[in-house]
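Shown here is one chain on its own, the form predicted alone, set out as structure tokens.
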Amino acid sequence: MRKGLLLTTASVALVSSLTACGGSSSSDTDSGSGSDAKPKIGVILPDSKSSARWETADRKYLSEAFKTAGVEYDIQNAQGDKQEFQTIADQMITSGVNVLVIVNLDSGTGKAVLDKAKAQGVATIDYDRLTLGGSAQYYVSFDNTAVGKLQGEGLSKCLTDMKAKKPIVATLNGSPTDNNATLFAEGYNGVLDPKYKSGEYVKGPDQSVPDWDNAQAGTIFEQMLTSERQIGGVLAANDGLGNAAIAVLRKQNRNGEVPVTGQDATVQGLQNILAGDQCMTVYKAVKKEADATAKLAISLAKGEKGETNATVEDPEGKRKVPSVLETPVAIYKDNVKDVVDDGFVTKAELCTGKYAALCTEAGIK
């Protein structure tokens, strides 16, 4: 397995200050900046299949963010598809954008994009995953072994609420392709390993799910279950995956007595917590992340430098990024309402239909 990235010592130091940019308009020209280039901001999405966030919550902040600044910009998704990633930054680039936000499908698409972003003098950012080996020249995103921990230490606070004796745990992987997947599995495993040793849990099935597909992590936890009928919790990296395995308990009707970890506050994750399906998940606040690349990505624009809080070093390319990294929290039956308070879901889309009780006992006003 790849080494996950290393967190070095936090705060690289301020090497200037971003400059607030007034207006409302989406192609404002540069005032005062120095640079004859207008500011143009790229941004590509990875999919809107593994995770509904991208969609939903980064494309809407970002947007938000940009108008505000009065900046130009085009938000692209690539669906899944390497080879239409590939074409969109070849597109942006002819374009004119000053600066490339890339979310990257895997390393290998991830870095080639990078490399021709920089022989073309494009600003280069890493959004929410590293390219392992690339060049961007910042890295915005969540302290991604933190969130791992929380999983890893919400399965056990789960377990241990419901008095669980020896349990078989089943581990449901991020892709291989993404680095993020391995800081996660370095930060829950960090936490069960011991209590795999000490003979507290017994290790159970253990896989990662390509390409974060959902379709693909039902199929492997029913393998799971055939070849282990005894799995007593499931740490899934991610809401979808969590909800897969749910959807698969649920035939057997052993949903709510599996504890089932999950990863982005989705809907549906909240929902299932609101019903007693799922344990936990990860709230990551989008809108800091998307905040935070949208105002380095403005001042790249600009020809200025950006503020960042820490430095990530990448194992593969042996370089330090400098980088932007949030705090994810944990999120449990008793504090869904906190994501609500936030902003991040609505009170609408969250407590419809039989959820709407389940949002009142949670205190959901």
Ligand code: BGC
Second form
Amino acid sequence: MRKGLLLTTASVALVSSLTACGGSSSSDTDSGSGSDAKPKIGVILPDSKSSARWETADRKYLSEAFKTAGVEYDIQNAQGDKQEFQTIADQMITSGVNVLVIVNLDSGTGKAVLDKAKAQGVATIDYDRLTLGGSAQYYVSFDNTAVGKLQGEGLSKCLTDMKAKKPIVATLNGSPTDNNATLFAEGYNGVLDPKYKSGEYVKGPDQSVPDWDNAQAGTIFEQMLTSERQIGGVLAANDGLGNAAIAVLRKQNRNGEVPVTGQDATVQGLQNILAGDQCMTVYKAVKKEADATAKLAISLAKGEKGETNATVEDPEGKRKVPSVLETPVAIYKDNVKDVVDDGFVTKAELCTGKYAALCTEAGIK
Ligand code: BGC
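Would you mind generating the form predicted together with ligand BGC now that we have the form predicted alone?
Starting with the chain above, the whole complex follows.
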């Protein structure tokens, strides 16, 4: 009823300007003419331990985007359990979602979920991680090779700043079942391999961390340090893995002497940077990723084509996936404040206890 009243162009324009929620809102209101059913979108997040981002950033920004767009949504977290992932997907499909958005735990189980959704007429989006051989209609993420490149360049900048001579570089890669980990490695190895070849750096131990498990990363790094005592730099694929290495270095009083990289601009990672124990992190503005996903999901729910800015090749499925890719940013001590200014972390959570003084030094107001 209310919808019927709003269906003139003028009032649609008025609604969108009043709610100030951007370009997509006017067409949302338009689509109300056909059916009264609101689109319903289901999102499955992977876990809450491999990175703080999934619960603190992705859940928050996705909920906000869906709320702003006025669609129904259900966001659940599989907590690293592949069985649970499938169960959540089945429940969401049964509950009548129009669009299913997933962050897969591995391509095999992700593909099973995507194929099932497709068979039931549910549209699908791969969020952040591409499901190899999968059937998602769209992929929304960051340029993940660029993320890795920033990490490789970041480590080499910090090694130069420290005037390191022929440092032995250890590598802690992400999960071997995460296509992103492959892309990050392509990015940083593209920077570091030539330096190993030229003899500027020495290639040290290089290992993948199953499921991005932070505790395992600590054990792996401890073994690396035992076998190679002179490690002079650590390429860690995210803040959690980086923090695991830093914790081991702290026990040996070597924190701050060995630059360590990261990713995700987590509170812990940023604090490690302020303290001088971590060299850099990569900030991915998850709000942009979430907003793009909400926009695409709504287009799909309405049977429309969504806007994309890239095409990503799925090497396993040998298909081109229409994608939205956002741009990552490198964060060092001198621009930690940008992450706070962007609202990704608050001063209150970052500048606690001993970090208060470090925050002031770093110009965080
Ligand atoms: C994401 C990273 C995250 C990692 C562990 C990757 O797929 O792109 O942001 O740190 O998974 O959850």
